[in-house]
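Shown next as structure tokens: one chain only, the form predicted alone.
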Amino acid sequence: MTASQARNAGLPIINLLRLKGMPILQQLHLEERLLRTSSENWCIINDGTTRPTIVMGVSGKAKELLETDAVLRDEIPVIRRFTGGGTVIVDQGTIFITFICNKDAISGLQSYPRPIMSWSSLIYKNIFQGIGEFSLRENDYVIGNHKFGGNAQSITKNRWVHHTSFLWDYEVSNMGYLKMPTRVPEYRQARNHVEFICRLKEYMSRSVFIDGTMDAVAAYFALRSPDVDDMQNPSSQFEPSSRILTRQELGEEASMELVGTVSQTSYMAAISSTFPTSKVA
């Protein structure tokens, strides 16, 4: 649809842009690029990212949030994004979803944390009708009282970005790197990841997932193809936060016995190689 079509239809335009593996930390990177040098909107879907990674809140401790002699001895790199939220473990059987709009994109829609995850879910329970008990619930979307979607945000001056991490898969053995949190949702009743979360897969396939996705967005934008060339050249005046804690962040906070053995050159070497430079799809 051309932009005049698009004014025509009454619906405002987004890019839609599909990625296949993208390293999260370079998805965040991007999405943050986006939401502070872009004046356009944009919705783009990953499908997976590479060897399984921690991304925790910009608040986030992780003391309090991860097993971090268990994240050094396996060289787990560890990222601190630059939105809120709780911290998540992602991998291949990860899909991320973000939306970075405008404040004035979608029409009566307020710009706080709330009405924006409402929102969201409107598209997602669109997606779910007939199949298992979708539904927002505190900040989660769950499917009846077992989580799959977990969600972060930022809001500035004039736009905002909300993104969720799907588990439409993922490794029981990589849950016991994270740590029960001090603060957890009032449904989730004491229960430890495993018998807290869901696997999307039990319900529907990942194409199905995805196609579903990119039309329920459609009821409210206009899609569009970004142009490749200009998601390549990256604004020079553009610092991402979003970045991944070295070993002595890590393990300050960690045994001193463990720490001594892994070395901070081994570590980032380690770590760098997770996170290889790939172009946008």
Given for the second form:
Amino acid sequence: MTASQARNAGLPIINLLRLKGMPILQQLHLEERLLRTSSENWCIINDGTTRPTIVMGVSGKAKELLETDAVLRDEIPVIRRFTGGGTVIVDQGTIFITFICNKDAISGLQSYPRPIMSWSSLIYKNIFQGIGEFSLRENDYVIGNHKFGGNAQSITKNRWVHHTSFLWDYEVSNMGYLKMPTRVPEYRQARNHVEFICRLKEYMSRSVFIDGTMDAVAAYFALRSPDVDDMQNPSSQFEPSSRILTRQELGEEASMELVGTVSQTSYMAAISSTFPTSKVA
Amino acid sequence: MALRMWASSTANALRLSACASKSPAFSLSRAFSTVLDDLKYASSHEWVKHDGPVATIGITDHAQDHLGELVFVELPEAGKEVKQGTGFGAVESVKATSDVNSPISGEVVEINTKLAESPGLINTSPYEDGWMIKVKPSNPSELANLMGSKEYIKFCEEEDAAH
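Rather than the form predicted alone that you just supplied, could I have the structure of the form predicted in complex with the partner chain?
Below, the chain from earlier opens the complete complex, with every other chain and molecule after it.
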């Protein structure tokens, strides 16, 4: 037995899936399928996505959360995802890290929202030692009092998923599509988006962050490259729930219905063309 | 009817108490999760009250306390079939959606429409105003697979102690 094998003895196995530029809708479909149909643990790292895309939580209301006129004008895709939580706009500057685990994967961890977030904050805290003042603050990952990652979860009877979109970089203009939410953490103190968030790139490179994450995960799991068959043979019975919202759902006026039918078709065609199937890295 | 307190020191330490259901379902102190005597409980923290041809289902006080403030509830439509141990809906709290599983099998005959506007009813009144669905049971013998109040309290104690 090697030292590595001895160290890993007793640790649960986690499949480490490295992706680059996977469209976020495809990533969400993959995550939900693995949550619902796999019995293994997974860590998915997607380094950037394709075009700017808005992603709302399961109960998000577009009219309340988005500047819908601008979103419709600029044809920004809006996805309703299967997890809870708030609204983010993601693009090539976003790094996605996802954990999909069995409820008994981590010793002593209860599969409720706060314990899961407390555990995940330990993963990321390791990476920031000596670099920045990282903490989990009112359910947000912050450096100081600036948020740099949006996280959300879905918990089933025997498994859970915790995923985060980290702002390694972002376009200030994209934040203009998001309204100030009605429910905000106290520490936000009425700051607008740009005053409230910060860029991870000011603290470390993409590779340092991603490599640091994998090192931190290795303290809890034995990392394994996934079996390609697990990725390419989706369960035929499973239908993911994350989807792109239609123009009507974004509040396009009913009086434009006839024109909207045409514009909806071209809108969906335009959106769909930017969500091609991408290969696993 | 007087409240019956579950007097074990472990239960006190873990903030659990049993109450007779005909009494108001309030806790003696905010530190206690309430468990009602005439309900049955699933290991996934849902309760069922079997009352004649219809059974009422919701999530327990222990569950709502661990989940935090609920902001959204997803329920099935009337007429849908539910199966013991499988999900029929979900609740959203603290950035998380959590499946809610049916303790028994049967047909959904009514849903609590108040939860659409007031999901917090589940937090404030998990056994009464916060009920989620009513089901016509297809197999009443399934109740035997569920826990009574004493068993459920012990289950919660052991689960909390293990974490």
